[in-house]
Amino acid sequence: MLPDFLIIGAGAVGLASALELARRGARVTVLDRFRAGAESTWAGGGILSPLLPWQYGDEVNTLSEYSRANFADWCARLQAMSGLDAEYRTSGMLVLPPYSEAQAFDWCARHGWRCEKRGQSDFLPTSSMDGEEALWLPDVAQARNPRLVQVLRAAALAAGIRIVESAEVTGLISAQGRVTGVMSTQGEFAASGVVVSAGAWTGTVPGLEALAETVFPVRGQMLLFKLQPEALRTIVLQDGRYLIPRIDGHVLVGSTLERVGFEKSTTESVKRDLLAFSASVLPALSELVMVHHWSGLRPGSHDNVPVIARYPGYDNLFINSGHFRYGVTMAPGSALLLADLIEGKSPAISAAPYAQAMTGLFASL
């Protein structure tokens, strides 16, 4: 049985690591300087592929194809603990040009994917490029952001697990190479254990300063409208742009990639571009009032390789962070790899890559 672990962070990635910690026999807590789920994994848009896997390496494609084979059965059981949907489905995804059709096609025949031409009106109404080809990836499924909080909320509480809100960690207690728990703005916690997933604020948790180059915040902006439900079926992409319809009609539009440090503000901007974009895919949106405008911070990494490894100097000390766009992602394929680092099994994966960003912490320690 695994002993008592604190979790620092209660997004998607966090309170995925303390459902999997727990059902292997830990008592965790679960930490977090606002509110559970609230920051990136709420403001995202819960596609759950890298945008176009082609583009990306081999560390974010085994990661992401790792969690993709397990989110189903992931998702069903934490919704059969919460009671709640977190309206997973398979809508596919509709690639708008331009695009590597060749490179596309080569790494979807490598790794099992479905992809095929298609012209944009067995998908679109209307739209600036009509009578184009498009790639047309069917199998691309996606889960509702705020949904998924709250089912991984309910089912962390279900499964046992003490979430305390408002409790920003200002600092480590330790002794001989070892973590025994957090100073916070909600008093001491003890733990045999400390996993710090916290987000795109990983590196400013006391101690953890040195992680402040490799995880850091990147700034993205979305917008909502509300359609009839059905009026647009599948996620549309486009030069790293996209369209995301809910059951319920609302079509999310995103999203930027800003270096801006800790800004969330919104600005005009891009609220245009993206108004811009939206309305070339789907004209119909043009007419319509937006519902929302709203940003979040993204825990960004280089190259999008998450960290996913043991803290230099500390024997119990973990890291699970960096996850950038694909926190939700590869949230259940983290959690595994996780906990088996932790327990000392093999994982299905090689967890090598997810320790490089600790190369040169560890050289220096």
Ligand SMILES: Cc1cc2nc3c(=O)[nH]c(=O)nc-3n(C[C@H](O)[C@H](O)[C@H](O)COP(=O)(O)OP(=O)(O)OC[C@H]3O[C@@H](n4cnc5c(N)ncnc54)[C@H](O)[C@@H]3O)c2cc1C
Contents of the next structure:
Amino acid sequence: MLPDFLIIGAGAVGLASALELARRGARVTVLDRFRAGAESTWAGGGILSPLLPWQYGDEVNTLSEYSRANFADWCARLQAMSGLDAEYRTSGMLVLPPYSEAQAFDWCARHGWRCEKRGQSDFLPTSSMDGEEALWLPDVAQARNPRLVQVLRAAALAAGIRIVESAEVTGLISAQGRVTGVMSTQGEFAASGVVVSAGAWTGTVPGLEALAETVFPVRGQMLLFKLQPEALRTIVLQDGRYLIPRIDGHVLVGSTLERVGFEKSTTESVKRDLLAFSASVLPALSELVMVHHWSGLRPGSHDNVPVIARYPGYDNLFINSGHFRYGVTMAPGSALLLADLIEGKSPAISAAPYAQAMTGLFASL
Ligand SMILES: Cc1cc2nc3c(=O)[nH]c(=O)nc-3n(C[C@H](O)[C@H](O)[C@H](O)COP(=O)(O)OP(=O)(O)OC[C@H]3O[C@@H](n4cnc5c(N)ncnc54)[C@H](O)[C@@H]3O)c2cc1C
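Can you swap the form predicted alone for the form predicted together with the ligand?
After this comes the whole thing, all chains and molecules, with the earlier chain placed first.
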């Protein structure tokens, strides 16, 4: 039986961690300084894979693949618990040139992914790039972020997890190498263990400033359009930018990677750039009025490798953060890994890469 846990941050990573710890018998309270899931988790696109996995290291792909292998069951379980649907589905992804065909086919063959060359007109009715070939990755899945947030929140409540919103953690309370609780804007909370999943803000939690260089904010902007359902059926990716179609015809256009600190405004120049991109792929979008333009702050990390580890100097303080571009993809796998670490069990994948940043950081102090 696990002891009481406090989780700081109710994004996808914090709620997934809470649900897994509760499933293993812990009593869990999640604190969020704002509303559950309203930050990066709400803002993201919900593509459930690294954009081009062959461009990432094994640390990213091992955790992503572990998560992907669990994602369908995880969503089904959450749906049964919450009665809500995160719109998890395998919509596939079309990658438009430029891309390295040899690298793509080699990686896909080694990892059991299906990959084919297809004409763009098979998927895009009137692309300005008609006639050119593209890579078709039929196994790429997606979830609809704002729905996933609702599902996670409702499933957590159904599991008996306490979620306290508008509770900003302002300090850790500790004695003799153990955290005994936290101070917050809603008073003190005691716990036998604490997990920090505060996303881009992880290094701003008082006491964890040493992590500010390890987990840092990276802004991404996104546009939203509304087409007829099925007007676009697959995710389309080109040069780091993408279109993501939802079941009801909404299409997201993203995104950017901007190191602008904790600045969450949107900019006209990015809007112009994303509009031009979207019109070049799907000209019908240029005739529509944009529904929404927003930005979110990803929990950036070096080489996109998250930190999932015990925090040095404390027996019972854990970090699960820094998932950067793939925090939704990696959420269930990271929660399993974290819970195994906490329980002292041998995890299904090696935990070492995800403690690396922390080890390096504290070795140099
Ligand atoms: C534009 C964009 C597109 C993206 N697309 C994808 C994608 O297609 N696929 C994918 O897998 N990922 C994508 N991501 C990344 C993904 O959204 C993030 O990696 C993921 O949401 C991180 O989850 P998190 O729980 O760590 O952080 P968050 O969702 O940011 O949650 C952190 C929470 O901590 C809370 N918090 C912070 N400080 C405190 C404190 N002191 N006290 C209490 N609470 C605190 C915050 O209020 C917040 O709710 C995208 C992100 C963006 C911005």
